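Heads up, the chain below is alone and in the form predicted alone; it's given as structure tokens.
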Amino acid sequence: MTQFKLATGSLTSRQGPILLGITEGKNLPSWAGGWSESVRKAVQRLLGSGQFKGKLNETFLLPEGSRWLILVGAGKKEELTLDRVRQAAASASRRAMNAGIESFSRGLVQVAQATAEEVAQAVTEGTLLGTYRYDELKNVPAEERRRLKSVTMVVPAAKDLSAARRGVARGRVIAEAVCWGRDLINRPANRLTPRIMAAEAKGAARRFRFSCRVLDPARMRRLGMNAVLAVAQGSVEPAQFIILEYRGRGSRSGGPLLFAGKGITFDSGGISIKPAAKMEQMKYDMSGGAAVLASIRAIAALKLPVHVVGLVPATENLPSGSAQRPGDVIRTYSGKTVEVENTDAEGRLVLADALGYAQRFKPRAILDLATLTGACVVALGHHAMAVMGNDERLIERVQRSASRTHERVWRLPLWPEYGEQIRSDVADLKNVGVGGGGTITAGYFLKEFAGKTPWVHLDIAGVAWAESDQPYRPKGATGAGVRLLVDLASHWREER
């Protein structure tokens, strides 16, 4: 991945391509005073022509002697935020990479109420996330693969150098974890089966020094994880129940923070089969599980002083002669029975067993993530996760992390009336509701298995996959939720 270097001084003294941010408007930016008259005139002509207006994420390559100036729009000056810095860094870095520019220098911008460390982290995240490409299966010679090899971040004030270095280090760890999660999600289902996903988790645990255990179907059967096994029974691929645990130095006594993620490595819908259109994308139905794996990798790499457990029930959901049928009744790990009205509502089934098993750890809080419902996309589109929960304080903490990371959430209610929509005539619950509100009834179903533990559910169905390139979310898997979970863990002790 791209290497980052830090330097002090002025950008005007740097050799090679230079990245310059321009806020919206026709006036020359403040940095222009340090450049030659020819550069100032060229930028002024560009702004006056209307070819480049400084709008957020606009980019332009301007020749300056024997090198390039990479111009990127930062939007209105008064609206500059850390996320806009992240976006602009992504857009400019991608433009440079696509133009064959392998390295450039850039400054460390100032953002109101943000530290040099936070800005450096945002720049690093944007650069790495924006230039991500999934191409491990393409037969392209290494020399033909365009890569951004290095970025030199020029820090104007030497006193900010240490802070910027910390920000770069933190941003790199988090972005690399997100990109690893994206790799897992983007892989075709034949190259990321439940067993391969478990092997990837074990490899990360060895590398970043946290523990990983995997329960096979025989062990799950003895424990009574019948919901996971029911979803898996239509596939020849055996289910895997992945258990991760990281205990940071200085973590307080008491129960852990627990993350659970849906790990359906391919979802055909089972007997209630999905339409053929875009079914190939159903490899991303394990995005919640990938977010859990990637976030714990980052938390361990950052050596955060927290105790975190991750649970990922991983399986395929396929139709066959052995597949579960609509109308089947399952006794879950917790003992509650569920009538399966629709086999395509399988994510809540595997998470029901995960949430039940979570109680063994006596967690202080549980967060689950899942590409759970198409109804979430109808409600919120592709801009926010739906958040529901049984604990006001935990929901507020998730909302603060969402605000800090710009992984936006929107709260939906869990009123008792929604619970009535999932009552079954033949079992305790049924796995789909009646009367609309599908995202909420799915959340209420999970609430039945969270018990009295503070719990929050994040439906990431609308944000886990991008149909087109966005500034730091290239087309395909986005790695949604990872940065939010890492931020929550980072502030866990101080906000308790």
Ligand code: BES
Contents of the next structure:
Amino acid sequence: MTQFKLATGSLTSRQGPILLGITEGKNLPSWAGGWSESVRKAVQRLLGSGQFKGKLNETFLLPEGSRWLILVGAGKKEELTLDRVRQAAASASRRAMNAGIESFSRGLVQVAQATAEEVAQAVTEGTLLGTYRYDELKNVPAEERRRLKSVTMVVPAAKDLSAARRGVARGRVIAEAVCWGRDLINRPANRLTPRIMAAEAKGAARRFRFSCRVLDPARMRRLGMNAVLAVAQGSVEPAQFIILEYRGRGSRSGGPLLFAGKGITFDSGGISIKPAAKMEQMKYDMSGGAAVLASIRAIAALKLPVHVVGLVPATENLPSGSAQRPGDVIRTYSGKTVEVENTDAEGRLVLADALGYAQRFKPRAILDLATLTGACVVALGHHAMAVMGNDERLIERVQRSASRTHERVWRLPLWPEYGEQIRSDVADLKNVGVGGGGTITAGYFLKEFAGKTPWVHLDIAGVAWAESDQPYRPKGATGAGVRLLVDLASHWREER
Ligand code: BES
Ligand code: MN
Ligand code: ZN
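Could you switch over to the form predicted together with the ligand, since the one displayed so far is the form predicted alone?
Now the complete complex, all chains and molecules, led by this one.
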């Protein structure tokens, strides 16, 4: 991965390619003062020509003598935010990388109401997330792979150096975790089975020093995790129930923060089979589980003073002679019975067992993440996850993390009337709601298993996969939720 170096002094004295952020407008940006006549003239001419306006994420490679100036638009100066810095860093880095530029220097911009540490973190995240590619299965010789080898961040004020160093370190840990999550999600289902996912979790646990236990189907049967097993019974791949635990030094007692993530490594729909179009994308149905694994990896690597538990019920959802049938009734871990009206509503089934099992840890709060409903994509498109929950304070905390990380959430209600839609004639609940509001009835179903524990559900169906390149979300798996969960854990000890 790209190396980050820090330096103090002025960007103008650096050799080699330089990345410059340019705000929108005809005038030269304020950094231009210190630059040579030739640089100022070249940029001025470009702005005058209208070929480059400084609009957010616009890029331009401008030769200056024998080197490149990598110009990136930052949008209007008064609208600059940390997320725009993250985006611009991503756009510029990707442009440079694709042009074969292997290293460059750049500055540290100022953002109103943000610290140097936060800006350095955003720059690092943008750079690493924006240059991510999933290429482990392509036969391209290493020397032909375009790669950004190093970025030198030049910090003008020496007093900001240690803050910048902290921001870079933090940004790197988080971005590497997100990219690991993306790799797991992008990996095809034949190369990321539940057992391989569990092995990946164990590998990360060893490397980052947290614990990982995996329950096999025999163990799950003894425990009564029949909902996970019912989904798994159509597949020859054994289900795996992954349990992570990280106890940071200085974490208080009083119950862990618990993350649960849907780990369907492939969702064909089962007997209620999906149409063929885009079915191949359903390898991303373990994105919630990947977000749980990756966020706990980052939390452990950052040594945050929190106690976190992660639960990932991992299985395939396939049709076969042994698959569950529509109409089957299963007894979940919690004892509640569920009529399986549609085998394609499998995410809520595996999460029902995970939420039931979560109670064993007496968690202070539960957050679950899942690519749960197509209806969520209809409601919010690809710009936000849906958030629902049973605890106002926890919802607000998630909303604050969402605005800090720009992993946007939008709240949906869980009024009791929605609960009426999932009443079954033959069991306590059924797994599909009659009538509309599919994202909410799915959320309501989960609420029935969260009990009295403060709980929040995030439906990430619309944000877990990018249909086309976005600045720091290249096409494919996005790693949605990881930055949000890490932020929540970072602020967990405050205000309680
Ligand atoms: N994994 C899907 C939801 C999904 C669909 C995520 C499209 C991302 C993109 C989930 O298991 C599912 O199939 N849900 C059904 C539920 C329905 C049968 C009540 C759906 O949304 O159609
Ligand atoms: Mn499904
Ligand atoms: Zn699914």
